[in-house]
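To begin, one chain is listed below as structure tokens, in the form predicted alone.
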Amino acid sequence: MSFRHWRVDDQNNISTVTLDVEGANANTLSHEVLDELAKILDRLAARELEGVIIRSAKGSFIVGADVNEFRQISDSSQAADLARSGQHLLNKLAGLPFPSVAVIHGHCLGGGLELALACRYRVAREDEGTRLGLPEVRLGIHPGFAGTVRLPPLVGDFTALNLMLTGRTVSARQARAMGLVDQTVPERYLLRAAEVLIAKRPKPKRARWWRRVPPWQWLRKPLRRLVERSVRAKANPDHYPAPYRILDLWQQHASQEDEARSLGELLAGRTSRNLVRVFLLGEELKRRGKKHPHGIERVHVVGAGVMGADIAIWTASRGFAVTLQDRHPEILARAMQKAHAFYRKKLKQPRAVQEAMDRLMPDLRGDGLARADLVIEAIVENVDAKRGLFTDVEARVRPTTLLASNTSSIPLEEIATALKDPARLVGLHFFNPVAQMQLVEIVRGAQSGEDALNRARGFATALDRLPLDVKSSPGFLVNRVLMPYLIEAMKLVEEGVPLAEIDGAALDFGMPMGPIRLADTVGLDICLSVAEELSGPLNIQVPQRLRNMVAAGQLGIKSGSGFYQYDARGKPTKGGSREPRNEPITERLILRMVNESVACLREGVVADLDSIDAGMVYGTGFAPYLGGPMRYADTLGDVGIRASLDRLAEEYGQRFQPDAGWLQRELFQR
């Protein structure tokens, strides 16, 4: 049998079916791949075999469905038919008259795991690189190839719900402990373990009876309410319906047909369409970064404060040798303690923790500069201090060393005047907290060389981060768009609007954190510094209350007092109750961001609308279910937004004046 994406080999009356999607770095289940598998299963079912093994020829098993094909779906019935066809195919696999074994390594996600669930047995490679999960909820949907039906009896109802509701992945060892896989073995024993299972044909695994909830409505209904409490704390049902559909299917002990219909409705809905788009924007940023070799092995970070330490800690966790420099030994000591706590939590295994700590070296004198392939500056946000540092750094590094600044608002051209070779300087702007925020702004100064920018893009991708190209201009993209939003929130405070009302309006809209809490979390001193840096070029009025609070040492969480008061654990005390107000709070907050986004587009800070949406979703968490500020603007219509901005400008001032970019239709061509 000859196929484009699959290979079938026979040995000892066992067929090994290998997936190797042509022209792709990873295996995905496209329509064409599934069609070929259907033909293979039909032919195998007609043969007298001992068993079949399904494996991958790539670095991972199967990473899920081909998400690009989701964009071609026009309505819910088409999406439901897609699910039905996948269910029918995997039912063929489950119904083979002989044992089937999925041999899993690398990532086994979404439809890939559903395929493995349809096999009688599963064997996984025993290492931390093997990850299994059903992340569909992150795309606004749920499993659609009978995953909601097959998973609970295998691992238990609440374990299955946890996997589907969170979209988290588990290691091979965790998967075996919960019954998701039958065996975990080293790489060299994978095929042998599969052959032994086929030969011995043990009874397929099933969760113990006490982990399975009977399909009685009187029992499932109250249990569903208990689970739903924790879901509601993280997902607004009006914004993200998928988790609640998962609970519906579980409570009803639903059939495959129920699953297909539900998936069809979700996949054609607004939330899923926007989340799919956001996912693909992130994948495109990764693809661009992977094109560029970076040639970086040793990284030197200058400044062991919050950002510098976090950059160094994350970089070492990704396998780079890192030296971390600071003038103050006590700051370096705190950074190393922080690193050890982070690695213990993330890596867990003592050997892995020690290896990561060995890659991160404190460096009081800056000895690591001489061998560094990349130097990242993360000191105080002061142009003179940065110039002085880079003058010293350039004299101590090799000519090929890439130089980068983590400045959040200072134009690179102003820093580059200190360098003899300014072409080697780029911006690598990380966001706090570094370990959680996926975006890195790759800042292009007028002097930045293309080779330096390419290396920076490749390095950011190697850190498992999304590199977004931005022009060197005040605030770049994310801080420039975010600052008017934060300032408007502070103006609302000055007008007497309760903190809870302001933050609550933003949370209701879909932001991950209210603007007042966000300002306290970032640090009011940092907010003030960035606001003052942007006040001239962007004509931002810095609230006097912000200046007064910083002068009084009220800096937010780090000082225990900001707009909110904080306890010893960094938790805010009450910020007042929510009361109905006449002020258009949400409109004032969000339209400031949208209007500034259009200004960035007009000025060429980023290349296109997609870059703005990717930057604001991955850099600030802008309501992902809405797809980003420009997608949101497209939904409302530019005429309506301009009218709203004109009205707000009349009532609240010229800061709401519609940007000239709204009238330049060519800017909005996708």
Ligand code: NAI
Given for the second form:
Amino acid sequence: MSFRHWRVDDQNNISTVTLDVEGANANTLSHEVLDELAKILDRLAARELEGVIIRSAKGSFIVGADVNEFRQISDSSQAADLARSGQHLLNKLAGLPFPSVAVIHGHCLGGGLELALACRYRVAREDEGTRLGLPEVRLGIHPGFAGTVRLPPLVGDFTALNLMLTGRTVSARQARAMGLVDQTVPERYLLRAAEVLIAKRPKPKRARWWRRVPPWQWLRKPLRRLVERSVRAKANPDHYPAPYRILDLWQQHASQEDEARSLGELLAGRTSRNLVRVFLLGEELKRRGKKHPHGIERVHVVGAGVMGADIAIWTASRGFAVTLQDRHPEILARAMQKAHAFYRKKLKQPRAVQEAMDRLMPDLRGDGLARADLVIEAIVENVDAKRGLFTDVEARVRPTTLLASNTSSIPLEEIATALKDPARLVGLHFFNPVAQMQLVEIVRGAQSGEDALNRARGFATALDRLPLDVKSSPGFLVNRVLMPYLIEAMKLVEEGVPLAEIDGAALDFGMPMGPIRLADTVGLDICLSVAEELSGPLNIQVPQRLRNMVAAGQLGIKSGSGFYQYDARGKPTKGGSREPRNEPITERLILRMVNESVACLREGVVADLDSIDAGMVYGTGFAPYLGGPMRYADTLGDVGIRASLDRLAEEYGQRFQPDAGWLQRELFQR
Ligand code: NAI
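Please supply the corresponding structure for the form predicted in complex with this ligand (the preceding block corresponds to the form predicted alone).
Every component of the complex follows; first up is the chain already shown.
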């Protein structure tokens, strides 16, 4: 009998079961894949085999459950049933009367790792491409195919908790050290190693006794409290319940059934639904970017300041050959130091660090221009400077070289007038810090050619960033939506609300950083220049206090003083105390963002509502558990939001006037 996704081959009385999901780049555990495996296991169990090997024919073992199927879940009991049937299947695997071995290469994540955990042995390919982990918590859930039950006895309780609570992945080497896999071997020995395990049948691995915590409540309760303290510092239990559920299950030494029920509730809950949607929006941006071949190998970056250096460093770390130009040699030297520190931290292995450094060349005279496939400009935010630079650049590059600007606020069309062939210029707008912010706005000027845009999309995807199409208009999407929020926060400061109160309200809402702290981090000079750029078209009133501070050299963290005062390590001093106030702080901050999002939608800055949510979550970290500003607006209901905006407009001024887009129903069609 043949299967769509699995292949079964027998040799020497060992069955090799290979997963190769039809029509997909990577193996995921969809309904269909699991159903087929159930049939295979029933048959294998009835035979007298020496053993079974489970492996993958793709570039990775299994990347997890099929997240698309999560969207069809309507309630918690249906979701719990899903977990139960997965557990049942893996129990069959675990109960086979002969040894089973998972042969792991590439990614082995989530449900994929749970499947491997149900095997008697695990062998992993020993290279940097192999990553194992249980990232479920990032989607607002926890393992549901008995992972919470099988992992602790194998690797020890605290290691298991750490893996599940952080969702981090580990290399093959780390996995062997913690007992997650039995052996790591080079590719060519993988199957041989599995056969030897089947022949020798060593005792399956267990964590040493001192790494196991007995299931006694009097012991587990205080230990849980200890672990919970560090969880609380990272995740608000009202926003992100999953890590607390993981702790509950552990403390109660829970059964598979408890796990299934708990998973069911999480999967049907708001947080997980929104996180799953945000994840899928990111996947969609990647998918769209991947469609486009970019033909780029050599990248030349001009300007080695905050952004240029980071862009060059990141680009070289992704395998591109990069030349980095600046007018000042000392700035280039600083960028190279920064690169070295970054690669040491990220890549660790000295050889990999050296290779990345070899790909990044300081280039004072711009010699790299002649051979570059792409030039990214990241010099000062000044239109004449940028124009002058591009005229010079165009004369020195090949006719096929793609040109991009990282400008935050200058209309692309104005820069493009400096070019003989303006169609080749696009915006590649990165966010600070480049290594952390996944979004890149692909800015379409009126003159940008489709081919140039496609190459830019493809390139951003190759950088492992998420390309989002935006129209060249003031502030594009992210800064435009962010700015009214920052300005509102500054207004609250002017009204005398303590800094801690303002930032605290935003943090409580679920923002990764308060607006005042964010303004200090970005730099008040940059905030001022973006605010001024937006003040005309968006009718934003730039707070006088901001102007005064910039004039006095108070630029935020970089100058040691901004709204907060900073110590030498960049840590802020206290910003007043928090007491309950009557002021609707959160409402004022968040509704300005939501209202501006609708304005962007109405003006066609982005194509649709999903783009706004993806942009704000991946570009600013907008409360992911709420799924982005438009999803949040949808939860509140547009009638309620309009009424709130009207009320705020009456009390605080016209800036709260509901945008005309609220009344255009067609904008909200999904
Ligand atoms: P920066 O002032 O830190 O760096 C600019 C660098 O360009 C300086 O090192 C300067 O020496 C160099 N430079 C100026 N003119 C040059 C020329 N003709 N040739 C070679 N090098 C030249 O500025 P930053 O913050 O890195 O901003 C650069 C661009 O990125 C701006 O367009 C800005 O709007 C944009 N941007 C900034 C973000 C931020 O958070 N700072 C975020 C996203 C975009």
